[in-house]
Structure formats: C-alpha cells, structure tokens
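One chain follows as structure tokens, the form predicted alone.
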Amino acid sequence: MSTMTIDNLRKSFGATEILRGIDLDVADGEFVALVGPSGCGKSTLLRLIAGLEEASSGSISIDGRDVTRLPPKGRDVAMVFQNYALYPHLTVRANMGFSLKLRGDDKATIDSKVTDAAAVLGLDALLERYPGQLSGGQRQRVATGRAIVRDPKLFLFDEPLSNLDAKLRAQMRTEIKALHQRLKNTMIYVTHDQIEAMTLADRIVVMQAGRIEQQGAPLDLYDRPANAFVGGFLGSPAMNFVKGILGSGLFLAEDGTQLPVPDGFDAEQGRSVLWGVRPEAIGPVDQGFSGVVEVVEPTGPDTQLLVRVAGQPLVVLMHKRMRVSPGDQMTLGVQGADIHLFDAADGRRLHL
C-alpha cells in the first residue's frame, strides 16, 4: 500500500510564491505525471515530496502518515534525477547498492537485490563497469536500478529522459512503462514533454504558475481540456486557436471568416471566444472554409501543412502523403464534435 495525499501545499522563496495551494491524491500503484511549462512549479513539488525542500504551509502524507517535516530518509521514497547523479568512482554494482550499504544492509542482501534489479533492467553484463564507460541510456537504467533496490513506497522521477536523444528517449519511455507494469509501484513523474506524459501516465496533472489547471486520464484531458491552456499544452502539434466572436450558429473570425461550432452549441451572440481545433481533426473537404497552403512538411507516413485560414496560419496534420505545394488553395472542414470553444477572457471551456 503506497498512497499519497497533498493538502493545500504552498512553497515560497522569499516573496515569490512558487506553489499556490496544491491538492493531490495519488492511489496505490498509480503512475502520475506532473507536466507544465518551465517555472510552473512541478519540480519544486517533486522536491517537496522527496523532502529536499521544506514546505511553507500545507501537508504531505504517505500511506496516511504525515511526512511534511520529515527528512528525506524518513519518507521511504526514491528519486531518479535528470543528471542521474551517479558516483563516477564506483562501479555500476556499487552505485546501485550504495543506499543499501548506507542503510546498513548486509553484503548478501545487497548483492541479491542488486542482481535482481540488474536482471530486470538488462544490466547484468555491466555491473563491473564505471559510469564513464556507459551510454546515456545505460546510466539512466543504473539510476533507476538504484531506486528499485530500495523498494520504496514512492518512486519519484525528475525529467529522467531529458538528456537523451529522441530515439533513445522513445525507447526508454517504453522501458519505464514496462517497468511500472512489472513492479506496480506508485510513481510520480515530472516532465515538460507532454508526449512522455501521454504515453506513460495513468493520470496527468497539468500545472501552470504554481497551480493545478486540470488532472485526469491522458485521453480525457486531450479530448476535453478544461481551458485553453490545457488544450494548447497537450498535443503535438499543438491545438490551433482562432480569436473571434459567436454568431448565430457559427463562429466569426476577426477577419469575417465563418467557421463551424460544436453541434447543438447555443450561447450568446457577440461573445468573444477562442475557436480551437487539433491539427489532425482538420482535413480537405468539398465544402467548408478556404485556406492557402504556406508550408508543406512531409514526414514519411504523415504530411504536416501550414495553411493560412482566417488571416492566420493553422497547422493541418494529414496521416497520409499529399501532393500539395505552397500557394495551393485548399477547402478544409472539421466535425462539430472536434471543435473546442473557450472564453477569450479567462480561457475556460464553454461547452460540455
């Protein structure tokens, strides 16, 4: 049983408030990803959970025990850092077993736990090597193995893949997900990469300016963002936005272009809104709204277009190869169910 409850947690550095009242419950065995732009407070929150920073107010409980004022060693958590934090003068075996040695475990116990973790992570043949002899991905595995051998209540990951190249990052994402499925431990994972969050997490917590904007299952947040910030942050390429006003059963962009609204949507005419649609939801149709192709980016199986619509560029992602060129006219359409409307003033979602 490894649950965590955070209640009205706040953290300030001097006069600057970094976390502004965080409430979060994490279930046993859950994989939770904390995401948001740089400076939103996600790494500070992770450090508070680990005990590396002291909370200004609020509480953190693990398995029902208040650990808010306990030092790191009293919380039974293990953290995997962005830079791996391996000892260069120690072998892989010694690095993985170091915390157990400090804890006073006997050599036989340490060897057994290190051997078991190495087998899970595919490090068996590397145990006598030093960190300087390893690749980035191998170092990441060693850092993860050092956490596994402790069998902690919580695993904390602080952007562990950010130093890897794109191909290795994708590979390690798969390995971390498989590891969670095998161990079934509770994991809190901080990342600025929303693709990592979407593919790894059971639940995503989106943060901005020290607050939680929305939390939920990845596809729930993707399909029904609570506000324009969440809609724009989750998704690659990002959601398109057009500013304008509501007309009678339609949306009027600032240049007068008419765009559709969600089916059955009824709101006050003249209201200033943001019209949002994801790039993959737009496609060529016989009757719709017109645009001019400005940029064509073929990626192999997909074609990404930059099309000027309503006086601004919209990203269109086609899951096929297309023969189009800059300057071509296109007629585009989108299903009403794929349209998102947000209040232009506060960004909140306007429809169910």
Contents of the next structure:
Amino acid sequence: MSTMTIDNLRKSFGATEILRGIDLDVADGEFVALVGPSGCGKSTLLRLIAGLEEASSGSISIDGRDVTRLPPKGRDVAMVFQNYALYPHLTVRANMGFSLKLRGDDKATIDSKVTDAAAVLGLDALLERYPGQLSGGQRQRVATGRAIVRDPKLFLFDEPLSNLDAKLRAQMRTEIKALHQRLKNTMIYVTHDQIEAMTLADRIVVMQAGRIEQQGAPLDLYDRPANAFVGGFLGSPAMNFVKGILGSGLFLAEDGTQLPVPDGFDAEQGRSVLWGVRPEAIGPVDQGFSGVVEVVEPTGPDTQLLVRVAGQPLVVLMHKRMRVSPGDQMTLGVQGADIHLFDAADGRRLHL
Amino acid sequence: MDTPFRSPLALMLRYGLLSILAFMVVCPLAWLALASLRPQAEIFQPVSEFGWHTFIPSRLTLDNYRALWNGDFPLAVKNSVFVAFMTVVFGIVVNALAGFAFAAFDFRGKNLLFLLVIISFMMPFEAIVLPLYVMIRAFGWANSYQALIVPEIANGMVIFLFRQFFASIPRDFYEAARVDGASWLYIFTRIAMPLSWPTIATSGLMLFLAQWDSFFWPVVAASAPDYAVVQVAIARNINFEQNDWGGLFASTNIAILLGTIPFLLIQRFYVRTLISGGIK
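Structure of the form predicted together with the partner chain (previous: the form predicted alone):
The next block holds the full complex; its first chain is the one shown before.
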C-alpha cells in the first residue's frame, strides 16, 4: 500500500522536451489512468516512474521516499508491458517467479506465491507451458501475474490491452478492474483508449504535449472538461465543436446560424469561442436549430446520425432507433447545461 | 502435392546437370579419401593409365594412417583441438559481452568504436601480422598456446553478429527484467544468452573453423614442433626433395573429418529460433 508524489518532473531527450513540468499526487490504493494522444509523454512519464529513464529535473517519491535517482530495482514497482515481454525460454511458472527468484526468496515461498497468483488469474493449468504456447489473452494474464506475485508498492501498466482484439480487450478490462477492487493496490495505467480510462480509473490524468491538461474523476472530466482538448479527447463519438462568436445571450456560428448558450451565461459579445456539445446531448425537439441528415448509422441499441448544422457536420447519438433517411430535415435542440463554451484562442473553458 | 507438371526431358536435364555439378565437387574429395587408403607406390600409378582403377584401389591399407598415428600428427591434432576449443569458449564470452554492450547501452564514442570493430574484420590479417608478432614477442609469448589463442579471441565479425542479434531482441525483455530487479550481468546471462543459441552456434563454428584452418599465424607465432597445429603439421609433409603423399593425404583427410564434426553437431541450431512467443 503506498502513495506517490511527482513534483515538477521534466524530461528532455536532447533538445526535445518530452515532459514539461509534471505535478501529480497518487493516493494509496488509487487507480490512476494516464491518457493522451500518442507523443504526449504519458509512456515516458510511466518509464520515469519505473526508473527506466532518468529524469532531467524534478522528483518522484514513493511512500515519501525520494526514488528519482534510484535504479528500477530500488523502487519496488512492477510493470506490465504492452507486448508482455514474457521470457520465451522460461515456463509460465518461471516467468511469474522470476522476480522472486531474483529477490532470493526460497523455492517454497516462490511456489506458493506463484500458485496463489495463478489461481487469481485462472492460470493454474498453464503453469508448465511456454509463452509461445499461450493465446494473447493468456499471455496478458501471465504478464499481470508476474506483477502481482511481487506485491509491489506500485503497479504500472503500459497500454497492456492494446495488442488484444476488441472483444478480448473488453473482457480483460473487466478482469483488471476486478483485480484492482480485490487487491486494492496503487495502480498507474497508461492508455490511449479513453474508454479504458473511463471505465477503469478512479482518476484520469489527461496529458498533451508533455503537460497535464486536466485531472479528476472520469465523469467530472467528461461533464466539465477544463478545455477544448480534454472535451474532444474524452468521449466516443467525440464532442462536436462549432466555431463562432458570442452574441447577446446566444452563439453565432460562422455562417450566421444561431445556437443556444449555457443558462445564465453572460460574457462580452463578439468574443471568438468554440461551442461544444456531446453527441448524446443533442436530440430532436419541436423548437430549436435545423439541420440536414447526411448519414444514418444504426448500431442496434443506438442510432448515430451525421447532421449538417451551421455548415458543418455534427454527430448526433440517440439511444433508440430512428426512422430517418439521408436528406431529411431535422429540428434539433440541446439543454443549456450540456453546452460547453471554450475560448477560441487558447481552448480554455469559459464558464463553470 | 500440387506441383505443376514438368516435362520428363526438363527434369532429366535438371538432375543431369546437378549430378555433374555434384560429381565435380565430390570427386576430388573422394579421390583424396581413397588415395589415402592406398599403398604409397600405387597412389599416382592409376592416374597415368586412366581407368576404373583410378577410383577403385586394388588394395586398401591403413598404413598411411598408422604411420601418422606413430608420428607427431596426434600431437598436432591435440594442439589444434585445444587451441580451437579455448578460442571458442573465450571467444563466445568476450564477443557476446562486447556485442551486448553495443546493443544495450548508450555510451560516448559507441558509434566510433563499433566502426572500428567493423573495420577490424575487413582488414586482411596479413596486414597486422608483423605488429601482432612484435607484440606477442614483447609479452614473451612466442611459441606458446597463448600466442595461438589470445589474438583470435576478439573477432570483429562475431561481435557484429552478436550485436545484431541482441539489438533484435525487443528492449522490453531487458526492461522487464530490470524492473523485476535484475542486474545487467544477470540479464546478459539469464535472458540474452539463453535466447541467442543460434548466434552462439554460428559464432562458435566461425571461431572454431578459423582456428582449425589457420596456418599463417601459427607458422609465424608458434612454429616449434611442440605447438604445431594441424595445418602446420600437414604442411610439414610437403618438401622439395621427397613427398610423403600418403601421409599428406591421410592427414588432410583427418583434418577435414574432424573439422566437420562441430558443424554436424550444431547445424540444427541454424534453423531454430527461440525468439518467438514471448512478445505478443
């Protein structure tokens, strides 16, 4: 059980600054997901925590102990790699017991710990096999098992599910969540898949270009993104954005279409803003703004529409079946509370 | 099997041609093997009157081998085996460590150093014989096993092979082991080396053959009879006055046969690869 504190952490490779001052506190037992587009520095941050890269400046403490300059083995962290990195010449049992053997545990201890972890992960029958004889999901479990047996202070996951197919990924996601609820270890999980982050994490840390854009509980971030980047990054299908300026109690799109603003919103008129709304917040109403249906995509439970509004396509997601066809005229509306306004220049959220 | 139809004529032509080629390669070796089993006097006799006697000896004898066995050839074989074995053992350790350093670490001057390694195996050995000999003399190693073994241990080609192989192992293996608490030496011995059997086999074979076939350097550095290696001993059978052809052929045969054994032992590693499986 342990906490972690990162203070003004920076990392450069040559002249390229990858991390530009990261501050992060992770509480005991917390599941933190680091998300962001590729190249945002989330994997580098994880590797710095693991000790696989050296920080340029700043500090990392685990349980109050400064580990910034310690090698990986001095940090008591376990890491699950994206491609699992199971040693191909060792059996599942030897792979899982590898770190314990290195630590000098006796054979009986190693055996019992490996057997326990194997039972938790349903690997009992596979212990004598070699990695080459396992399926993708089984390899993923062994990689997780290798981390579990150590009972480390910190679990680090580097996109552990991205090599699995969609169905298996969903299943393993649930398994990892169940595992965390059971072990209650502190876990840090890097992913570019925002669904994984939303479903697994107690807290999401959204990164971009080496900085933390926003952090908080998944639904808080989803409902109140601090800027247009976070709003656009979380959620699938992504948030719709329309460029325009503020009018008196309304928003004017570039082509002059009038769209509503959040209830009670009052700001200087003429300011350039981004009007954002999530696909599921838009729906057909009697009085609102009009659009022309361009694409209809029924997925079974939902219907996803592409509707041209204010000269640009908006994604509309409805949790029901719709009888519409391309070319149909629709009147759409959105609740004031579901509208997000961001500054057009720096993307900052303009209201609470 | 769904092999496409081939005309019998084309097949005949193909196998006929291949047979001729095979015959051309095997013939001298077969003749050598048979000649070594003939009495001295008969070796060249059938050549002048070409016929089936050219290939089939009238009488088989082991006299030539017996004479070899009683001479100093067994010592030469022993010397060669010892020198080659030591070179393989030390050579694999040293070159694999060097290759691992080039593959796994970043250090100042790494590229320059690696360039020198590559240049070293492009440099003809003859070009460095004199300085090397001067050095060996200065160490007081002339006419010793060290003189035969030590200069052959570090091998640019083998370092290159190991570096290429270790660089092809995903870094995640090394990093996973580091997070698990392994030292670099542990990673080298327990992760990198066990994965590199094919490279070890190839390198070992290269080091072995280089020593088994080496002639020039042993003549220069250790020409005393006590340290004569196989190739040197074979060459001793040739002189201007009188040639012991039977002894020459018999010793050549033994050199070839012994030199083939390591290859036969490890050839299965050539096609084997252990890398698969650990990574997705």
